[in-house]
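Just the one chain here, laid out as structure tokens, in the form predicted alone.
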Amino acid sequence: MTASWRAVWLSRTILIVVSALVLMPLVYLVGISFKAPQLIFANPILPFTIPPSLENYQAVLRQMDIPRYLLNSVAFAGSVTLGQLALAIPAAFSFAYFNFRFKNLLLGLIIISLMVPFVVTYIPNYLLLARWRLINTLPGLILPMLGISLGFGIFLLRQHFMSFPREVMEAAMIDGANSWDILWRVLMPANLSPVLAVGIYVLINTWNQFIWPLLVGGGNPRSYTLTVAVQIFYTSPEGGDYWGAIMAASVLTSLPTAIIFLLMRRRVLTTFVDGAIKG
């Protein structure tokens, strides 16, 4: 076996080991959720049992208001995603094609903002929302999240917009198109994949938020997102020792974003790779 083949097999072995370490908790999560409660600790090494049981999912749907929590999560993540796209698209277009005062400084500040953890803004955001009486409301959850990772979307879309041929836009301007026409009728159709990729990234990141929805909406059960509801269920008397139901609730919480990513993974990964080398 040559040195090149040894390197290939070594890299594949490392990839297999790392993949197993990443997937093992997910396998146990799904497996335990389909185990009957009395069999969970009967054979803890094997994550699955035959036949699978739906008892845990029935218990979750009976004890948790899943439709309301799902609706809250969809409203929360969807509003943040649409809001960030509404801010990022025009900003990226402006940074890509217009020259204005302090342009490079503003772009630098936007990129630097990505280095500031959202957690350090919890207290000022909470105090501001309390003054506006938005605690335990969906608007209170959504508004501060509009700025989280917004700089990433602006920078990535800017890179893609800058790669678009200027000749096409100049031809559109000669035909009488203004800046908004160029953005929405020329650039957007040609850059739909990057926009969708940014939207999916923001959607998944927002859907998985836990501390912020717990801090702002944890005082009102009607404002719980799925992530908060699972934690409340875990600490409640109904779910404290019911591990199968907790795993089932976690699967239901993770399933929507997992499906979205699996359906759109090629577009997302291609966009992120292309965005890193453009501009």
Given for the second form:
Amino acid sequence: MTASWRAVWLSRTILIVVSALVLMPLVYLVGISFKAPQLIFANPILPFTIPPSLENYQAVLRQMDIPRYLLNSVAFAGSVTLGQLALAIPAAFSFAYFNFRFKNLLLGLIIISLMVPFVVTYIPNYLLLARWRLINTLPGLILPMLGISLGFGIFLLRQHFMSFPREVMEAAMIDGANSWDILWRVLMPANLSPVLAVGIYVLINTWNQFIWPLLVGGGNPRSYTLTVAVQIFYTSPEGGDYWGAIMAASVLTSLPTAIIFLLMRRRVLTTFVDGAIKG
Amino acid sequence: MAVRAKTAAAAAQAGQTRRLRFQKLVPYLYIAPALIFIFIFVFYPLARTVQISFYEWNIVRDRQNYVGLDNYARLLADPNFRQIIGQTLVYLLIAVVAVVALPISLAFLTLQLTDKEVDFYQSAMFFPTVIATSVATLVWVWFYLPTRTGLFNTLLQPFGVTQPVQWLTDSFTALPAVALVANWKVMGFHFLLALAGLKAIPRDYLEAAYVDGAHGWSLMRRVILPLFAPTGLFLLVITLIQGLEYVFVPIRVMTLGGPANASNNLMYAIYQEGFQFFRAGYASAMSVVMILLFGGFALLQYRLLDRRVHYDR
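Instead of the form predicted alone shown above, give the structure for the form predicted together with its partner chain, please.
What follows is the whole complex; the chain from before opens it.
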């Protein structure tokens, strides 16, 4: 392999440079949030000032109702995640365990549901929620998300359930277990890891949602999620040029998903690979 | 006595058929809740979009008129629509270079590196994927500030660009500026997918391809590239299908499709018609056109997935 030392170093250099460029905006995001407000444009190329300042964070906590938006984001992302798991687990089990008429047709429909671009369904869904008087409410944010990306969890869990040894389930059946017992007592304990993985995937994606929460919840601060609140602060007169505060609010919004990623890096990466069917 | 025994037997049999019938229903009962949600929030809205496309419908004033195919006729005659279709193609072309060709090339660069080192690059590049696009876009807005103190304008000053560039409001730079943010956000994710595709290729082939030159190249071309082709095709197809979704939020945050539609595309224009101009009928007609244009890609993706569904056991 000695012949290709130069090639190795060339590859390595390119990958390091690209990695650094990709991370750069995040470095500025964090850096600006800790710059003293009057120094933000003093030297724009430097991402940090020394000493770091907490002034921007204090300003954000003063001007924005962060606890409320945080609670809304938690309720939104948490409900969608738990709701999708509750709907996807039994469905995935059925597709993996039973044989029945129209099985392939139904599975096909579920996959097709993932390919419908979201803008196509937004107007009718908005009209539907308006009829149910759910605009600017958390249930209005949550309910459509239980259907729109549900197919992903069903599809992924089905793959895992299918690789579970059938003999174990049949042995349980001979012992008198019905399908409900088999799902919850046999299959689930053995598949907690993929279920958790799907949960993490849905949680990250829902937490980061912006357009839908803006459309349905953007009319009333009571239903702002963090992503919506940050954007509305950015476009408001008091937020306008207050870049330090905007970045501080952005960091607070990004913290939960960033922490999940850093703590469970390998699991998140494999889940996103498995989940590539949705992209 | 005999009569009673007979009825008891009949009852037992009836009970059994009921049980059997219930047994047949069980698989559907497990799926029903999920399907109900998918139908209410995906397929019903889809059908409704087709229906609304035949109406002139203002969602704010809630006035609706049946107009037949008028929306479609107007759409085809609209020069703006043609411009938007053209820009949609430009967006997709940029995406194919930036988030298909680039991550695949980068993945091939990792072939001689250790897993541990590659893991570092893949984690670093993946990081933006877990950050909300709307929030990440704001730091780019700061980069693109049209003043002298904007980061990009500051960086350009040593190169003699003293007049600050109006990145987001200049019709030449708006589209590339928005596309850069979108592609920055997903490049690392596609790099991850490309690496996963490479991992499926037996290590021996890869090492052999690198160790000796001329023979290595032909091995690369004849063995490795064909083995990698499904991954490449998959990346291409999801990029064509979702490229417009990637760039949606950056447009919403940075340019709103402007200036004068310069950074607009088919998907964002639908949203604009619906939720900014409140012309639900016209927006729905555009949606139907988009489904027809992109349906082919979706079918291809379905075929690729279908293979995974049936042979991936």
